[in-house]
Amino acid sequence: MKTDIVIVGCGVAGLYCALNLPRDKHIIIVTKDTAQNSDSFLAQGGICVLKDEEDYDSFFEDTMRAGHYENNAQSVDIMIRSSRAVIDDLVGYGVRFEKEGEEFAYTKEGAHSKPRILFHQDETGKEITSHLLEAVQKLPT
């Protein structure tokens, strides 16, 4: 077997992976199981999001503080950053987070201290994974 390119995994990160690789590379994703049984499928919670530049400093502390100030601050900061842009892929893949009218509904969940995180049901997991995996049997072979 030639391949440019190995994903461990069809999780979540697995599959957006793939999906922002260059396209004229040959990728293969191995697993262990069904992406049905994988953890990111089964995931009830939801994904946390900077909702304005007013709330940055308060993400960032919660990250921080839920990492025992372990976290690699300058991580901590791109992933803060990057996830609106990460929240605009998924729904232009199809993933329906709840909504109060046209925006956005938020929740409250673990170590943040403001209602960040967005979500689908009680199946975030299975709503985000399945629209991952569609996009990526779609790519070309």
Ligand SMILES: Cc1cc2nc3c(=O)[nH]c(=O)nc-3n(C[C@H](O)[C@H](O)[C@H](O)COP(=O)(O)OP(=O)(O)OC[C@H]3O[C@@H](n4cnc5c(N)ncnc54)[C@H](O)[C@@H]3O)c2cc1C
Given for the second form:
Amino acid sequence: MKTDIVIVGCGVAGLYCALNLPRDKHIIIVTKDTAQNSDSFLAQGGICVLKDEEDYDSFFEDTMRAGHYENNAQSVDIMIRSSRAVIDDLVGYGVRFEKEGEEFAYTKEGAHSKPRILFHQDETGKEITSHLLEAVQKLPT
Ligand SMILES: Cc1cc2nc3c(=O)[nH]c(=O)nc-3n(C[C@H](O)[C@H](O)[C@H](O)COP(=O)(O)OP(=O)(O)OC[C@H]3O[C@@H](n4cnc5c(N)ncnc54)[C@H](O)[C@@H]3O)c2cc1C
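Output block for the form predicted in complex with this ligand, input the form predicted alone:
In what comes next, the whole complex appears, and the chain from above leads the way.
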């Protein structure tokens, strides 16, 4: 078998990686199970996002505290700063997050001290991963 890139695993990480690689690369994704059997499909609660600039410090602190301050601060910064763009991307792939009127509905969970979690019913992981999988399956072979 010849290919440019092999991705092991087709949870959200593997799928999103595949969608963000250059289109001229030949990619093979391998998984030890069915494509629908991963933790990503099981995740229920939701996905955190930077609501507005005022929330940055609190979001950063909550994330560092949850990681017992062992997190790589630069990675946390990248995660927070890119969160809105990732959400826009997911919506572009057809992912539906709960709304209140025209605006996203934010909830609070886990280590988050403020509501900054987007969700889809109680099956956010399935909603996200199934749409990413669909998008990956449409990539040219
Ligand atoms: C019940 C539950 C609820 C959760 N709720 C939330 C939540 O609300 N919010 C949140 O942010 N996170 C939540 N999580 C955590 C979240 O699901 C994971 O952090 C995330 O899905 C990890 O994605 P991933 O792509 O890295 O891994 P996974 O989704 O675990 O995917 C790993 C992939 O690698 C494959 N694989 C593994 N080993 C091998 C191997 N040796 N050879 C080939 N393939 C292999 C697997 O088959 C799978 O396809 C939850 C997790 C669970 C289990």
